[in-house]
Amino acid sequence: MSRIVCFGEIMLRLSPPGYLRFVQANSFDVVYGGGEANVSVSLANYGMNAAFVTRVPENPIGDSAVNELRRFGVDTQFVSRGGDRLGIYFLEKGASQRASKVVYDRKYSAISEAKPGDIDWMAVFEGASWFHFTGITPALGDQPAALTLEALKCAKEMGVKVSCDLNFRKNLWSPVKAGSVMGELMQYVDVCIANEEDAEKVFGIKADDTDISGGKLNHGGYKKVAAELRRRFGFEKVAITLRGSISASDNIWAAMLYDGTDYYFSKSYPVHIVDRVGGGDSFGGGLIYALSNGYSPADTIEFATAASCLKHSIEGDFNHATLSEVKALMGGDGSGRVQR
């Protein structure tokens, strides 16, 4: 089985128990996660040969992060060791009309100080069929951005398919900087994953007649966004997640896939959220799995959307929904009845 490679930062996540606010917390729950790491766990969970490439410190916290990936079947042989600290993020889970909040503590993290030449990409991509990254890693600084570009050039030279989730993070960089850096990287990307905020903030491409805060999503507007992304960068496929935000606790979740010829919309799911962090990453993992296994475009978008729908019901960054559970929901069984 060919290897799927994901590259990015794995972080320590600290959250107040339940729905407590930061100011109320006397303790924090600990898990590990991060955009690209979440994708690698999803893929390993579905039985794929998934490898994660990153840099973590040579200390017990770095060891714990790597062990967490290994626990779920991710290949960590290409994890580089060095630097002084693992990135941290604090998450306060929202509820009802109170939004979730994220506070980053990732400056000077091991991966943010990684530079071109630190990773042997030829070795990484030997026997690989797919490479996935997001807009988060290049946002960590000029050196990680240059390292990402180095990886992309090597991937293309070795005939590896490339996907990117734009994943704009306003707490990490400005739209102007994001547009400049990501614009250069996009020439190496085959499959682009985005949402309406990513496309607008990074590339100034806005979905018409759409109000996500009011739960109003216009399919025609998203078709135009996907078509413009493909026209501008030559992507083979563009996938866009469609989140109608009713509140922090309840969303309408769906997605669209454009293959340059047709537009495919998934069914919509009313989602009562347990933990929404990693929802987009689980969509990316589902999309890569389906495309790697020869699913039709219609089934691909249904599988990816069902996978990410289920992730919203699971605590932590990682999606622990099984392949059979995703396929059952994809096939229409969303009753949630007890299985005996």
The other form holds:
Number of protein chains: 6
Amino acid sequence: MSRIVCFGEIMLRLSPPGYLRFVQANSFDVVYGGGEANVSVSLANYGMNAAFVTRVPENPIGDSAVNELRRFGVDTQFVSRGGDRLGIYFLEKGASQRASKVVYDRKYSAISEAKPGDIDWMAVFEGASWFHFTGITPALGDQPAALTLEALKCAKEMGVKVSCDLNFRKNLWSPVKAGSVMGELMQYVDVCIANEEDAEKVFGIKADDTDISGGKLNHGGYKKVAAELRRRFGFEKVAITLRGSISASDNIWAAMLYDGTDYYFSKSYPVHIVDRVGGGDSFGGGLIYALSNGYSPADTIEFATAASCLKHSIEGDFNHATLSEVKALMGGDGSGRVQR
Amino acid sequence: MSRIVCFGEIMLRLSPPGYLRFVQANSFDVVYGGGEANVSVSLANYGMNAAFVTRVPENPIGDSAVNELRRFGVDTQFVSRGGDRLGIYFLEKGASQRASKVVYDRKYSAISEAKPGDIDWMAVFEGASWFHFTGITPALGDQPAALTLEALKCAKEMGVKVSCDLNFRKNLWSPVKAGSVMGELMQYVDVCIANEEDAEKVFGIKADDTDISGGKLNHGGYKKVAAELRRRFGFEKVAITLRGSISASDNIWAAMLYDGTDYYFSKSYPVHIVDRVGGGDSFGGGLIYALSNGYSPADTIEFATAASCLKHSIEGDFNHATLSEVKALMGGDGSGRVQR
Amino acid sequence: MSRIVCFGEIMLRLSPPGYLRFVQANSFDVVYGGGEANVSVSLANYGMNAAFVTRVPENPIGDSAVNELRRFGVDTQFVSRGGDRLGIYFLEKGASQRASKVVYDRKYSAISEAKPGDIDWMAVFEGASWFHFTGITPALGDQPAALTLEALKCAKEMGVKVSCDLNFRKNLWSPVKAGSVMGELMQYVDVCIANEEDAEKVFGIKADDTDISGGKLNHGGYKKVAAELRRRFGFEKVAITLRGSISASDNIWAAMLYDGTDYYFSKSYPVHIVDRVGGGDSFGGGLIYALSNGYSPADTIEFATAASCLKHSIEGDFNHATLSEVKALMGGDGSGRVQR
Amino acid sequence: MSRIVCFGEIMLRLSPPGYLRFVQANSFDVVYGGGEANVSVSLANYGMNAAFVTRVPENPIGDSAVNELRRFGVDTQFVSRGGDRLGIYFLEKGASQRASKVVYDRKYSAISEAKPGDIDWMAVFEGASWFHFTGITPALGDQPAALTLEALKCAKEMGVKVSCDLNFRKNLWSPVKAGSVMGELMQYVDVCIANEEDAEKVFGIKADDTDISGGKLNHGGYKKVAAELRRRFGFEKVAITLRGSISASDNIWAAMLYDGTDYYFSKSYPVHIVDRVGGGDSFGGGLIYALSNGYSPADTIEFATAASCLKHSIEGDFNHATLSEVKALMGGDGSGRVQR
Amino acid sequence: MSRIVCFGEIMLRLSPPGYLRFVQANSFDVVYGGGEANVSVSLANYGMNAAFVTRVPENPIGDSAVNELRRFGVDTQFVSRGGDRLGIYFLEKGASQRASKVVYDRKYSAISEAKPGDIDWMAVFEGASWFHFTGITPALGDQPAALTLEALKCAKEMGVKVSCDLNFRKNLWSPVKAGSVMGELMQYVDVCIANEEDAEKVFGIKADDTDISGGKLNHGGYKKVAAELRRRFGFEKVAITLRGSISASDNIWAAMLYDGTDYYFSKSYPVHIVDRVGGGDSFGGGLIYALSNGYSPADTIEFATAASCLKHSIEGDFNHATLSEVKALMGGDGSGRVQR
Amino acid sequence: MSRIVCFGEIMLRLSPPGYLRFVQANSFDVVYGGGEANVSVSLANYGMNAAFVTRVPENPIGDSAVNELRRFGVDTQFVSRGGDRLGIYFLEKGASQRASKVVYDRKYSAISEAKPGDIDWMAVFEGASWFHFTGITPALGDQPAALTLEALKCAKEMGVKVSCDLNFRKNLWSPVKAGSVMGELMQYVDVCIANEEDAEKVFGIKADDTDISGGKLNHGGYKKVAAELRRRFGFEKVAITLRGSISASDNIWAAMLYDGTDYYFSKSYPVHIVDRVGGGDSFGGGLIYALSNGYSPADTIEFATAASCLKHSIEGDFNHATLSEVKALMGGDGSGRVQR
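Return one more block: the form predicted in complex with a further copy of the same chain, after the form predicted on its own shown previously.
Let's see the whole complex now, leading with the same chain.
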């Protein structure tokens, strides 16, 4: 089976138990996650040959991050070891009107100090068919951005298909910087994934009235964003996730795929949230799986949306929904009846 | 007070904490439960003299199962000890579109290897007024089925009223086998409890359009099922539970009682689910309580439905709702205001 | 910054984890709380100089209560030490149709045996601008009632503004006794806080049809209650909280402020409940903050309601919502989107 | 099997997890226990027909205490319901040089307000062969003392053998009061259990140099205490437990039995402590079991000491060591090898 | 790096938290382990290419067992899927005089029903240098015994070195059956590992006075056992572990290696036990590592003993001591000073 | 009461529960601590007016650190807010031969980037009588070193007594750099605290044979170190802690005070370790308390040693032993008998 490569940062995530606030916590639940690592776990989970490339420190915290990826079937042979620390993010789970809160402590992480030459991309892409990255890695600093560019060039040379989730992070860089750096990287990208905020913040492409809280989608607005993204960067496909935030406890979740010809809208799911983090990444994982396995555009967007719908009911960054569960939901069974 | 006897399997139930999936679990919450044991706890909880008859191994896991029954007031003097193991079931709690999942590990359990002659039914039914069993026990094997038949004959001879919850389990036997075995046992049954699936799977009695997800009940469909069950087996009463699965987090819950003359429909409750397992059993417990205490048919179905509505908000298999709480809800107070 | 003084009982609160019932609990989560202590924490949390006055025993349980107040920035220098025990309340969290349940074990607590002369009110009110108490403290016994009266007289003499949350507790006294004792204390009160039940139980002032379960408010009923309270006791302001109990899991929450001229109704919030206890107290804390900081009446009621709306999503008695979070919700952002 | 009756207080015990101090605790582990209840559980655990008599409040905390006794096989049919509260004790587990710490909150408990006439002793002692009480119950107040006397008189009239553990509690009464009250009760006692401190505090009978920290026992000192107790009150048997406190983590544990003729010293056990509370009570349980089952004096003291040695390795007040485990240790196997 | 293959059963291990007894448990800690799996994790942990061969059911419990092996770096590509259930063992941790207790529930497990032909041994041993099994697998039944024989023949043909830990389990078979089956398998074994009990139970080879509780070793006794084992079966090397059980909390741990010429005794370690299970397996892992890496016999036995000494301080079946930690202890640093 | 000022870093400490290793952890216990913060809590705990000066980020993690200090009575009014992150350290608790392990992640912490001018030392030392710092703060970087020097100069000018715990950290700087920086700071120090390693690493002052594992102290070696420290830097007093590491579970603990005239050796305590971190800091806290309260040199060293002996039995960095507990142990009661 050909390899699917994901590249980026994996972080230690620390969360107060249940709905406790940071100031109430006497322990933190520990998981590991990050945009691209989350995609790699989704893919391994569906039985794909998924490899994750990153850099983690040579200490037990770095070991634990690698172990967690291995545990869920991700190939970690290309993980580089070095640097001072593993990035950390603190997550406080919200409820009702109280939003979930993320406190980042990722500065000076091992991957943020990685640089071109640190990774043997030729070896990484040997036998690979797909490369996935996000807008987070180049935002970590000029060196990670250069390293990403190096990866992209090598991938293209070796005929590897490339997907990118724009994933704008305002704490890491400004829209201006993001637009400039990402603009250059986009030329290597075949499949672009974005949400309604990313396209605007990174490339200034704004949808009209995309508020879906009420449950109704303004299809036209999303279509325009996808079309403009494709027009500007020549993407083969553009996928856009649509989130309606009713409250921290309840969301509406849907997505759209544009293949340059048609616009495919998924079913729209009302989700009662267990853990919303990694929702977008699980969409990416589902999308890459479906596209790698010859799904039709309509099935692709349904698979990716069903996969990420299920993620919202799962604790942690990783999507532990199984292939058969995603297919069952995609096939219409969202009744939640006990499976005996 | 006359004794109410429940007979069947009690299992060790192992669940990941909260909404964790099996593959994420580093500990399992431990409770004990099973269809008939759950009924016995409901009855003890309402102050009835409830005895549970089963067979558990002579080890600390068997001891713990017996202890848990004693803790909640069930008479365990007729529990037989022997066999290799206590049946186990693993339960993963679902949420939103992700269904709860049960993995059974009950083969070769002590009760599944029990056989006619193992239990002194004469002693068990001495002073008893009611005997309750379910379709699970005969499904455990030919010997437990024969043991059940032995119990039923003895009960009838001693003038004990009999109730049965059809409780079809597709992992344990086929519809054909179920229909054959259960068909024979039904002649001893006075009160039959079923849900919309049981009657179809066991006896091929299908209701038209009984989907109540939308909250609307097709009364006609349920009436036909109850009437046909009574026609075929001559039950004194037939009770049918009606579950509308909106998602793993939200259900609609209601029930109907048919006494051969009239059909009594309970109020319909929207339930926000804490733990859905044992919901049907708590209905059985409420039904037997109400019928044993001279409730009118209308009050009987309201009591049983209110009792089982409350169960959905309680962790574990057992229903720990109190008599006064059931009566309060039956009386209309479902506002959930803090009781100080 | 001038001091805001809260006076009353702080209790040890013991709760089974999650949604477990008392009879299932093998551990209790520990927090400390009480009507007036909760208000003091809210105020300290918003950066105010808040002092809490009470009496706790000279043992590690008393120490822990004081520590918890200090932890969240409350000035505990006036806490008196002595007596036999700290009051306790056991709280079982409800869900869906099952109500939360409080078992009080507060008799003979240190504060219930405090008496006039035990506290140096002159020192307490030196530099203070506001004094807050509730109907709970005088209900603890004749001595605490006398001590409250002593505090009120001293506060008035020293020009300190006084607020009171009527907070009727039926386990502590009868409506008749409450009406008599509270009636006398009301003459010292400037700002009266009540819910729909308090005014009726304590002073026999009944609103017509104030059921807001359906989400619709009968404004007229609440206006009449506020107007009558003001007429009878000459309050400067009257604030009334409006709770619609759909179930133990879902409530509607809103409030009204009457300043003798106009009636200001807040937005109405659908709240998905994490912990409902202390909801009213967090309203009081928000109200005092807003009034102490020169908010307009309309902004005051929006601030207090938003603050207490957020409390429902926070575990424990204390409201750990921050000033900026309250302002954001008051400003309209209740979407619960992840804050990164 | 004839009934063994234990009478006294059962309390809710609240302990910080592990070795946390009270001021660090965010949760308390919950068990139930008390000197006489602990004895009843030991006896039920060895298969005896043990009944516990007490009074607990009519609330879920009282229910939970009763449930816990039932869970471990104790007959609770004579438990009286009423009163305001269940007594509580807070326990902080010590280690090394830091002592375990108990904070009592037992005043005004249901049993402390019980009075003569509250219990139908004739029914309790019908078919009973043994009655066990301790010096704690009469120390709870004059009424419980009178109730104890009432029980003793009835027991004697009905030919029931009586044992008493002196169990002096300095927080409950003075040595003078204890000596006076207990002195009167002793006339009904057949078997007296004491430790080195009790005899001195209650009756002023002091052993010379009974420090066994070094591991060496001054047999002579203990013999004199036992002989003097027997001389004064005419006990049939006197048992004395010998504890050498090396630290909160390590103790030496042994005991002696005097039957008026000979002095029987048990083996001396070095114990690594898991939970030391209830150690003396488990000795009492072992003693009553052995004496009720015709053990020789030498075997009796070995059984009781082995039973209580094992208790020190078990969490909670109750001794969950099994009959076969006690016999194995009594037989010399204290190697702790894994039992597969 | 050449592959080291371990073959056997991996079980779900369920343990009450801390020192709770089974009858007190409301949750079980979950780990996975088994004699041969434990060896494979030790080897992976030291950086070896370790593969584990077994059969687990196609369900989430089987998935979790595989995941846990992967997490710690074991190659699971040869794990066969099928069968009804994963074997379970319940473990209650002992302390002081109370022994740890294991309740097995492993009958009918997937591996116990595996049979010759189920595993492609040619593929497994391709590129392998070592094969490790224990006396547990052939004890699971005639089919697993035949499967083991099949593996051994294939290993020998492919020039793979073979080690066996005798590991007698009295619940699984009798000494007579064990002697017969194991006797045949021994002809394929190069390195034999045993403890003082195994040699006696399986082959009737009894050491004189090998009690090392007092800390003194009777070297002669162990030498005779090793020499006799070698004489009978022609092993290249025989390793014997020496455990002195002072109590469940404290043991003495040492070992001996015999290479046909000399007897090498390791240092003797007093161990304060955190988790004693897997102690012998971690010795096997250390032994195979040292022998595979060209250690001298003296260093080999010191490495293996130091590795297994450290295991006793680690929770779970697996030994998570690192290579550098083992070397440091082997080098003499057992002071336990904080490593910063 | 005059203020005692402690200055340094407070860190978030993350520890796997119990004895789990980092690679096994799914949650971390959370406490806050650091050498100087630990001293300030000890002092507040004994009733002193203790203030802690540091710099923490303006986020909920920084808030939590401040809250924890307030909780235990430390004055935090001089805590500066700013910078990117709170320093973190991961702690894995060792047992038996396995050492506790610390992984630091403290680079770029808020305090490590503080610089002269950031703190208003005049305000800090207004009304202060004592200033305590350690060798950790100047090791954090040149700026913190300069800030420390600034503090020392101001302290001296304002007549504040100064103590320093040398506390060498090899991860932060080299012995050469430490010797140079600390050498300059020592001129402002009145009381020097060190252990056997610090004096050697920082100033090259080596004791002969100070290994006290065997329990015997080489008094001569320690005397020479103290005398040489005093000779070189003119300290008023030198205190040296003596730790004998038998294993990670058991240590010997003692200390010596030299006042330029006499050498005072404390009792030597065998400690069974619950949490060894902060042991030295609790010694410092005890020393400052005793010296500030006019204790004799002999009593001073006994108080400080008893205080820190107790710390080893307490979880977390902070010493929660009370004044009366320290005095009791100092007075000879280390038997660990239950305090009721």
